[in-house]
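First, one chain by itself: the form predicted alone, in structure tokens.
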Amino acid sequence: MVFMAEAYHVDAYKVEGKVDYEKFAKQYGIKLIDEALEKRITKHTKTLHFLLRRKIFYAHRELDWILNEYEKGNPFYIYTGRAPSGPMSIGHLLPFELVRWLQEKFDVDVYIQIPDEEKYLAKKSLNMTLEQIHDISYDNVLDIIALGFKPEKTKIFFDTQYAGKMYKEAVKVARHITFSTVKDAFGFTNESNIGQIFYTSMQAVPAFLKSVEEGRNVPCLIPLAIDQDVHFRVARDVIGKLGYYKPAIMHTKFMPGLNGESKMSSSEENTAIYLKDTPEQVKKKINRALTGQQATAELQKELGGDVDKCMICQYYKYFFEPDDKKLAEIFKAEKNGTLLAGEHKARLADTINAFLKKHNQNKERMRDRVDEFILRD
């Protein structure tokens, strides 16, 4: 089942319009990570991740749950991946920078699958053929090992290469998922081809594979941006029938879009910054982006901005300004009229560019080690 209130549309495939995230998770029970989460995350990483102290990383289904089990001495792993269709932008970075943190601070394993068929299924209007959106995943999966994961903790792999070994495990899932199901899900009509229909039991097996492959029960957490929820809201109940634990899904908000949208589209080519942007082009975005600034430098002076419709100001709070301090400095510079839009924007296009340039710095010094991390049949 799709969300859609007056203002917004969220399914699998298509997010449109100014999201409510509190009524997304009250609508499908999903709960709100709350201080006494917080609290007891830290009690393990010592520090408080950004993502979650803004609440961009925001509910949760049973991460109690998981922490129990952390605290029984029965560590999880965790699961997470990218469909591949184009270039990664930094939107599609945010679930990978708290993956990383989670595997550093507790020192788990980390699957991460690359369904490179889905988009081919599901985006015809990609006009792609499976080859090219398969050489596409694999400078994904560089800029994801950039962000800096271990090795020897971090598997990855492509649907198209490592059916061999999941294709068993989701033909066991398939057979507990009706057409009803899905099709109420994910709103499939009689034209939608039966590749879409099959993929969720694809993208199931990975939260308990790991069980699968050591042959005992292992707790899975599954961080993801709230789109993505309906594949588990299905699978979940499907995984605890073949016997295995349920996983546990923590939910990410959508980086906004430089023109204030609630999800940085890849299609939307002027309001996203993808890894790939030259200086220039990030310079040409970021001067292009909603500020919530008053239409003069006077009244900017005078009144002042809104932190809340500024691009800019929403961007150092999603990505780019990990310190708390220096981000409420940035906010009241917004809200007093001391910092000018051009300034504020400049700021930020320096900000991203320093980012870009040291992120394709690793990307490149990765580039020969891509095999460490790739699991094949």
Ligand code: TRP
The other form holds:
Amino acid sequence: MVFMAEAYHVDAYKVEGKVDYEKFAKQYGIKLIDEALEKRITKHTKTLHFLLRRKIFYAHRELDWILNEYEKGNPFYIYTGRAPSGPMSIGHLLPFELVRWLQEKFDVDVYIQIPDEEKYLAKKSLNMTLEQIHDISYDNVLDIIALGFKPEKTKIFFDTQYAGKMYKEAVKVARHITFSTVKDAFGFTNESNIGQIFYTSMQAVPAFLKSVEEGRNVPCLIPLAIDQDVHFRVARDVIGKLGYYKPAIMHTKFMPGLNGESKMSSSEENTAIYLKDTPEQVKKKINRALTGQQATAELQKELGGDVDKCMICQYYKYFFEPDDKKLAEIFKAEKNGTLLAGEHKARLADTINAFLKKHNQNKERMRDRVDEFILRD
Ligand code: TRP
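Next up, the form predicted in complex with the ligand. The previous block was the form predicted alone.
The next block holds the full complex; its first chain is the one shown before.
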């Protein structure tokens, strides 16, 4: 067997191996978010979200243009989405948390697409009917709005319920995309079903839908995880050809799996924390997580640990410790060997469980308010 430490794979339907994020950006002409851009954002937001400070949201396309327009008095709207395939994990919240923050700071409209046909077409192995996927979508939407989106500025739509509005625009996109382009971009073969081939044109629509609605060009900013960039690599030029602004994009890394993989895998349930997990499940999963600590407590005290290999540390970094000073203390204790795996894990499990308790309370509070967010034909 050939051992390829650097090998990884990222496409819209599969992520494997250890992702080299800088290399990925370079390969596709995506720019890194540099200090100058961070400063420009901070000018408007006062503080910088930890996802940006820690370069978890690390790259972009034309974010500088979005800020230019904003500063000229031409505000943008935000578009993102989630294709339901099952319950949501903590990792799925990353883009939505940044979107919520951007909405709060820039006071802008947010469009959230729920393509309830996407995984039905692309993941037959799910063995779910279209109706079943549609039903679980509501639970996903609750998890999203539980983060605290503004109902009057947030529009959520399911593809199967908003097709009347979107189909006409999707057709205009589809006319400009050839089979050979999507074959290349998404790895389709002659065996791929024709719904999959068309789907990317549905994902393109909300990137210019507000312009259609308002009859004038409105800048659009799309925060997404890097595996979704491919849709817009294909669509941005087409959207430009249709006479609209090409959307700008902000890219996030994936929340790593508890086993150290670059992305939590929904097929390997134990490597991800789900929002519906019970306190016992959380404890169990965290107990099994990779820590990279030395073989014995003595050795750990003597040699210390590696924060990059310690998934407990990484979970604090990616989501559970927004305070940089506290994060630095945790990292220090891991490095100098004073924080042993048992206690380290127990504390994180408690933190996660406190978060989940509050999240699920918020979710319950929103249960009868879902309709305030949803657009239907
Ligand atoms: N394809 C995305 C997924 O698999 C869902 C999605 C639709 C999306 N529109 C989007 C993601 C826009 C990011 C931005 O979950």
